[in-house]
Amino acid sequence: MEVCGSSNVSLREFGCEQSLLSRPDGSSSFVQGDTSVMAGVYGPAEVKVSKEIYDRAILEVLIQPKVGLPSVRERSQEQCVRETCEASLLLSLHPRSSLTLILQVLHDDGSLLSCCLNAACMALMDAGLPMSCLFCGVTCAITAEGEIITDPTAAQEKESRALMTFAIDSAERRVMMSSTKGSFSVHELQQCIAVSQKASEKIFQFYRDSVKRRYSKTH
């Protein structure tokens, strides 16, 4: 497990491990502080005729909570992850086929959606699927005093008046997806986007270091 510490933009320590499951075509576990998610990617595989799309692959995303059955919250997060993955994957290279991404929540201590996005990207990389760019997730919380906290814990999320999660692409640091909750001004939104873009540089560097260490060990 590779671990990265915090500096400048305050992020909790994160760790990642790839290829830890044997059944999926690609897998990863991603840890941010005490939040951890395991991801598995299956495919490209055959798809039912009723579901197939003639010019691209279909992508199904399933998020399993730590306990109980998936709820409306998980369905909303699944849509956010699916939209981000569809924007980065070159699905047209696998027409009439299906990809399935399963995310298992191991522990939720805040910033869960961004951890799911990061786990998903590392699993897609591990599966060797063609992508136009990588992506990462960054969550920002705005406190009652107007302070911006990146990668908040569950306690910090509970006390915040607004919560935002952004998916940032690795090529141009563009916002690929956003999920927001609470009340905030346009200026605060712009500030959170700028902070997330800065934080994404650290996460992409961690991706590079993690993959580099992995392949330097195996060869």
Contents of the next structure:
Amino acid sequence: MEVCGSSNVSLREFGCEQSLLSRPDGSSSFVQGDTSVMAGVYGPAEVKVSKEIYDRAILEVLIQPKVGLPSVRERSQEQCVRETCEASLLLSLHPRSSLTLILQVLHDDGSLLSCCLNAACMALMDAGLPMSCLFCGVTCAITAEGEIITDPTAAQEKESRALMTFAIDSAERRVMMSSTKGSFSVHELQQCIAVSQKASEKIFQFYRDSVKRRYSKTH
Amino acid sequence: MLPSCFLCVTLISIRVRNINGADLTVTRTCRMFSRLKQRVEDVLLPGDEFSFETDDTISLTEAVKPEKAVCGPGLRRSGDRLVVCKSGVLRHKPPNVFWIDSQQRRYVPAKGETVIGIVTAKSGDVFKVDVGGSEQASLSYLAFEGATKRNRPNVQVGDLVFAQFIIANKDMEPELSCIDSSGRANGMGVFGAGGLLFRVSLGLVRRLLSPHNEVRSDLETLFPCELVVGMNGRLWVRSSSIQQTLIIANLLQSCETMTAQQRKELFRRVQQGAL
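Having seen the form predicted on its own, could you now give me the structure of the form predicted together with the partner chain?
Entire complex below, previous chain first.
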């Protein structure tokens, strides 16, 4: 399991593991502090004729919460993850196929959506699906005093005035997806985006190191 | 064994006329080729790119040959850049072939590859065969050696076939054939009585099929057995007893995650009869 410590942008300790499940074509587990998500990818696989798209693959995302059945909140998170994945995968290389991404929440201690995005990216890489760029998720919280915290815990999220999650791409560090909650000014939004872009560098470097380690083991 | 689906990338060459009207062929010395060579055996991630940047100085006196780079799976051309689209190790085969060696479990059909398929349905004049891809492949009943309209091949649902792709691209349904272009079977066809079929990763299959590989030579020192290797990640083994068949199947499945040292150790223990 690859582990990385926190830095001056103060991300919690994170770690990941790839290819841990034997049935899916790609799988990964991503841990940020105490938040932990496991992802499995199946594809490109057969698709029902009613659901197939003639010129690209169809991507389905399922998020299973730790307790209970998926509800509306999981549906909105699924939409965020799906749009991010569709923007970075080369879906036109597998027309009339289906890709299924299943995310299981093992523990939620804040920054859940960004942990889901990171686990999804590692699982898609593990499955060998063609991608045009990588993506990562970063969550920022703005406290009542106006301070910006990256990668907040559940307690910090509860006390915050605003909560934002951004998906950043690896090619030009642009924002691919944003999901925000609470009240904040335009200036604060721009500051959060800048902080997230800086934090994404650490995460991409971590992706690179963990993939390097994986390929150096098996030769 | 090199995977299929390679594309050719030609580096640019331009013609210049000097004041006398004679032609001088000048080639832009592209650093991309040397940059690719520098990063051979590096682990690359999707999004890494190699651009066709040119040098500022063009040499007019030396004649430079245009260089062609053949790019394989994992590398895509987008405009004037070469972009990596799968994570893996960049491999190079001299003089000019580059590809990304990635570990994958899911098979995507490619023309010319030989695979092990399972017959799932007989509909009219074609058999539907499951090859592990995103759709089932079709196998015509005339594509067997010595098959005619009157003399149908003896293929039942559930049989294993070793066949080759004659059509396999993303836009059409894949088609298989059990004869090569000259009409001979060449080892292909229905098989499978008494053996065991199991799945491994695509990387292990490519290693088994590459010439002079150690896994096969180590396996030859153990019991005599029949082994059919399908490039869709399926292996079929048959040996003289059920126990030996199971031992070989387990050994091959565990080869994926072991280093060469551990594998030799394990094979030696089996040979001595410890397992």
